[in-house]
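A lone chain, given as structure tokens: the form predicted on its own.
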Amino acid sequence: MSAHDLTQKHKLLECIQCGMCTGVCPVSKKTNLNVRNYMREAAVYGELPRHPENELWSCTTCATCEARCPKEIKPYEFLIDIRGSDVEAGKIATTLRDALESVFKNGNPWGRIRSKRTEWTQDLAVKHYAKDMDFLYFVGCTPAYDPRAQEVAKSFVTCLEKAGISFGILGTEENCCGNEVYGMGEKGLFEHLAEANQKLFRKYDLKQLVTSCPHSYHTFKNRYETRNFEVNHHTQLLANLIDEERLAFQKKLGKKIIYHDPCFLGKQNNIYDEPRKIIESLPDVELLEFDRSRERSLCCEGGGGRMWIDIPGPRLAEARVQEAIDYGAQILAVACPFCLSTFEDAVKTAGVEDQIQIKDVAELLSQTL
């Protein structure tokens, strides 16, 4: 795509060069990423921006730039298209290439074979989805394959079973949702995944889908153009079950908990209250708040393909974990498998395992039932 085409597509001539996008970008100081300059090069000089790999791929597609832009431009979408040019030309890190190839071959970016997608269900009475069930639980690639994130899927299943919810999974039929593929700029593969998933959903006459991953939630809700089903994030469903008194608390936690707003759940979809409602409902807990919370929440650096490429420099996840400790929290609660992974790694690299735990909201709830 030429600089002219990008300028027209992303309305770059409407940019007033205020620099807000760069000023609010959580990784701009880390890599000197200057989104404003990138857009100016395309719009004013008619050239595709020259970019160091660490700058372009530092973007997490968190959408903070869009949220603050006074002209309602989406700078991160512009960067995604620049990435697409690099992907098409083969100018990407090996780890990114391998992740994309694995999605194409195996339906997941983790290099795992499809037959292993249901290993997490061992010792659980999870059924395959049928049309007469209340919900399809779309597990997602990371909760299906990552050992730590698998505990979130198991906890969520426990909550659904306790509430008497009829649900099923797609098992080995489940495919990558495509959100990170889109964020890496491989939009051809994304369209392929979206078409295949929508065909599968039509096969089951799907009406209600719930997922533990904000990235899947976001892409189903906002990027699948012919969606004929309702999408819920697991915090939305769990909050409703608590309101309906379908979950009975049996145990107390006795913990100080601070909640981190995931970018794809909060900034991109305005879901802030439901996770907090769940935490506040738990017996004997104190909910703390970060100064940078809700729409100002600090990105964990997990989105936009960043799970598969390491960018040198200070890690925002480590700063967030230390901030949680400074607030006196015993548990840093999350509602996203990528946040869970980045914060777990930060706890280990910072050597503070004895000071704080990282838990998904579903894990906290299941511990009290």
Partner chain sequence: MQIVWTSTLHSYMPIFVSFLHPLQQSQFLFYCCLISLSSLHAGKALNRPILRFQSSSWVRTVSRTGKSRGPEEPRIGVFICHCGSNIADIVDVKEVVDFASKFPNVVFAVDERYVCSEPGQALIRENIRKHKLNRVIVASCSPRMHETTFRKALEAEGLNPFLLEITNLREQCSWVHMHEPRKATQKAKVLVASAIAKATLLEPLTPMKFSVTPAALVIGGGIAGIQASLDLANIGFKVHLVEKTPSIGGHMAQLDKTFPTLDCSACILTPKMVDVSRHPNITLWSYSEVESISGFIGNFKATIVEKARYINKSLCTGCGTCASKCPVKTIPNEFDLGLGTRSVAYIPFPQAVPLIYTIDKENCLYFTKGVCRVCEKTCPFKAVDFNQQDKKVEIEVGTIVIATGYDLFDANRKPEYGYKQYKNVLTNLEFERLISAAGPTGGQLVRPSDGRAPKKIAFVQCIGSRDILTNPYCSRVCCMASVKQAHQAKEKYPDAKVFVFYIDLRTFGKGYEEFLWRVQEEGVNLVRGKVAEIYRKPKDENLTVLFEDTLLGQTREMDFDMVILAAGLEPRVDAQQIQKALKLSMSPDSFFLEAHPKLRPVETHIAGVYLCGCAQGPKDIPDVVAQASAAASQASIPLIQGEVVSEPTIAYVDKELCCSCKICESVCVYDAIEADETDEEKRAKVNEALCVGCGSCAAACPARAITMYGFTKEQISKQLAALLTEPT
The other form holds:
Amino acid sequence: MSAHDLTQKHKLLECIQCGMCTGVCPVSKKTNLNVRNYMREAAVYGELPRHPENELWSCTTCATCEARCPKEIKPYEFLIDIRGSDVEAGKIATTLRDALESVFKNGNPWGRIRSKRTEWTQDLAVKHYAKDMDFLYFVGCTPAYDPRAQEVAKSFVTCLEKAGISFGILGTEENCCGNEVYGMGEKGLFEHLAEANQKLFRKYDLKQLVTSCPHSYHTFKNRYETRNFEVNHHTQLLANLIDEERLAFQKKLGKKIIYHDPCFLGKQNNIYDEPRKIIESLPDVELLEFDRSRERSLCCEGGGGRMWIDIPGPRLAEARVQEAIDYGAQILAVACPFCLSTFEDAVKTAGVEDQIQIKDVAELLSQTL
Amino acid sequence: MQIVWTSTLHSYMPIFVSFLHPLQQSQFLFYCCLISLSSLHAGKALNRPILRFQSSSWVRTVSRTGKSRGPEEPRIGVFICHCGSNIADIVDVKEVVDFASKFPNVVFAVDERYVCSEPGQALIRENIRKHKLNRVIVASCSPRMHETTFRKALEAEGLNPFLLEITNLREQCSWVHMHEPRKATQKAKVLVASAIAKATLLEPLTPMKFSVTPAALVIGGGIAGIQASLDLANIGFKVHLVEKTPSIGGHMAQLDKTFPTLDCSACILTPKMVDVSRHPNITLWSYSEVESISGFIGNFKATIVEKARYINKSLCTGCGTCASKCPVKTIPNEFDLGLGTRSVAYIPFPQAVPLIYTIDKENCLYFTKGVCRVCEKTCPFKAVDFNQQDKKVEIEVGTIVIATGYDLFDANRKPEYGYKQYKNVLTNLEFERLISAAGPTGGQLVRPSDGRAPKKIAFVQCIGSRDILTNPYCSRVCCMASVKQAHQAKEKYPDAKVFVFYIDLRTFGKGYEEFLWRVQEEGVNLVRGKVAEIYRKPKDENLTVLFEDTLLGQTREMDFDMVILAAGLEPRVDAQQIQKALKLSMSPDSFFLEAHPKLRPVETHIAGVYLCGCAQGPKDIPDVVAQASAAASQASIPLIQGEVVSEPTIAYVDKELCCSCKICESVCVYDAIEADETDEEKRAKVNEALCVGCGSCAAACPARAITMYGFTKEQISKQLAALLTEPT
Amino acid sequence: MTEFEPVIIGLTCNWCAYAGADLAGTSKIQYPPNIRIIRVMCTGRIEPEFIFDAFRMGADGVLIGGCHLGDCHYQEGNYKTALRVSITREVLKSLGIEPERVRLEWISASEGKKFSETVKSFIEEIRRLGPNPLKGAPEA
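For the form predicted in complex with the partner chain instead of the form predicted on its own, what are the coordinates?
Below is the entire complex, every chain and molecule, led by the chain shown above.
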């Protein structure tokens, strides 16, 4: 896309150069990414921004820039389009290329073979989804393959079983949702995935989908054009089950818990209350709040393909973990497999394993049942 | 019923009905009746009496012939305006002139560069004389622009001004079809043809004159309302000034210093407030609201509700004993925006006008718990009256000035700044109260969290302004207000670091830019970049401000111990009440809309109603005062003239045709058309003083007995025919 | 054959829709020249017969523009119009004229953009419906 096309598409001429998008940009702490400058170069001088690769790829697509913009411009979408032209030209880090290739070949970005997608279920009796079931549990690539995130999937399944919900998974038929592929600018592959997934969902006459991953949630909900099924995040479903008193708490937790809002669940989809409701209803728990929470939450740097490219510099996740400790929290609760992964890493690199644990809300809930 | 309808719908019945299947025919006639009755449904829904049919009158032989159409054969002159290049660049004006001159009654057609100009008007007058024109068509800009101008030209030649027809070739043709000159020219021809068709049926009309009540109503007692009231009163008219709160003064009374001169706001305002209270021509209705307004220019009736203060205003001397004895002293003071406290019996601020105490019923121990009455016992003048009731007063005025002011943007709507969440984040208006010597801290600029002097202060611009999600417009005053406040902060604490974060610094007024330079020299740091977020570190009331210095292209974080948000100006939340009561228009920003942005800036579309101050849009004190004087001057014109002329385009009942069905009576919301009690058959009659010329009655009349002057059925029918005939 | 160019009659009130059309002009917001406007003081003046006349004389569509409900300069004129127009549509239907050929829109004096959008979308709709079915019918 030319600078002119980008200017038209993203309405860049409306920008008043206020600096809100850049001021709030979480990755500005580590790179010189300045999306306002990029937009100005395209809109005023008709030039496609050419800057060091680590700037462009440091964007986590957290969308805080969009939330703050007084002119309703979406700066991160503009960056994704610039990434797109780099991807097309083959100017892309090998780790990212491998991830994209793996999505194309195996249906997941983790370079794992398709047949291992259900490995996490081997000790559990999870059924394959059938038309008469209430929910399809869309596991997602990370909870399906990542050993740490698998615990979240297992815990969620435990909760569903205890509540007597009829649900199934797609097993090895399940495919990458495409959210990160979109964020990496490979929109052609994204369209292909979206079409394949829609076809699969239609085959099963899907009505209700629940997923543990806010990134899948966001992409199904907002980027799949002809969606005719309901999308739920697992925190929404679990909060409902608690409301309907379908879960019986057996054990006390006795912890101070602080909750971190994932960007794709909070800022991008306004789901703030359900995860908090779940934590507050757990027996013997104190819910703490970050100063910067809800629409002001920080980004953990997990989105926008950042799981597959390392950008040197201070880690936001480490700062967030330290902040949680400062608040006196014993558990940092999350609701996203990427947050889980980045925070787990941060706990290790900062050497604070003995001070704080990272847990998904579903894990906390299943512990008390 | 069928007979009546056959006559009223005679023009198309033969065509339509003859095509129809018999079943459809009866259905069609049924609907025709429904249309007429729909007026009744409207009446019913609006709680108007349901009418009784007087069956004998329904069937009446209708005669439509012999109605006079003016004394002579129409001799039409057509003047087509180039409007410089505005029309002529798109529309082929010469072609339109040729087209127009071929119509039978057109005796003269010409084009002119600017018909509205002096030579243009002279051209009209000259040709009225030369060609004995008795109808004039001007094809130019919107009739909303120059109708009056051209009517005067006709009048000057002894021609009735209502023999003029304007057709809109600019706003509704050349300006909106700029890329299709051919089609625009064809459309222009059709529009001119339509005007010619209407002009042949124009009739001379005579306006009515009404006397004017020599008094004005000013709504809102801020600086705008104060200035307008004083001006009107000084001209010599009776003024009713209505203020919602217990004292006049408005937002200006809350300010400490004014930019760029640094005058003390109270010092320049309070003498004016006292003038208001002493002026023999001003009746001050404080703690009062306008409940309803009816009537029209020169003859408005307003109902004012004077809220109960529970203190007799003629006995209270403002001594303050009630307030000092009142046991409840911890009510957040609205005037200090909750930064200070007041007692239940209170005046908002020491210089309040009128100096009468008010008992706040919501928080009074007597009203809430039935105990106390200490104020009643201790008042030396026995002014406390717990039995006082709200009082309704009806007043009559000739003109109305709206000066209802603004509301400050609620900074809570921008969660990224943590307003109300962080104690040391304040708004610009709160800053004024803090730094005011009469304020809650006695003029000490201190942090609300710990009472310490701030060492590093940030001013954050455009809170809620220039933002599609809240208010897209610029609030105008905040840049200068913040620069002035930055100066004041620096003045109090020369060692403090003061930063102003802005998108664009707008210093447009007299002496404003110079003031900015001065403040810059004083060491105030100006940073181009809107603050993106404010957060607080755990267990600390200090604030971290996130921003990009857009001139450096660097994103930074800085710690401050106080942040002032430059909250913008918004329309009053209750402005819609007045808008609805007076049928005023609002601009897209929800401020009141002036009649014309350049040429009629203080008038509204409602004759006799004028605007000033921030009710019309954000502006600073010099602009408010100038506009208030302008509004007062405009509002005094009808009062001085002593009579107003009404539009003669009103309804007229042809008694020969009226069937006394009273449908017209049920549709008229102004009670301007009623059964004539003096008439044997109780046929309808129009009250010319009350008729506003909307035409609803004419549309509803099943007997077509009502003529709506200026917009008659025949005229519109001819216009339609002309508009639907393709020009050659 | 040339493309069908609909002829639309606009009946607008002086205070809102006509002023909105003027604002579209002042702001130079372009729209196709297919609409021809007659100004009345209030939409309450509009008799159903004006609409029938327009179709009888060959209009392809009639756009009625008034103030937003509650904002009528004459308090309630637009409520009456709304009622009259809905019944007029029923009559048109029984006459074989698509009721969609009459559109009622509330357009304020500040909504120049809305005026032009309305005209554009109405023209498109009439284009889809095709010419007035009465066109070419013999005059009695």
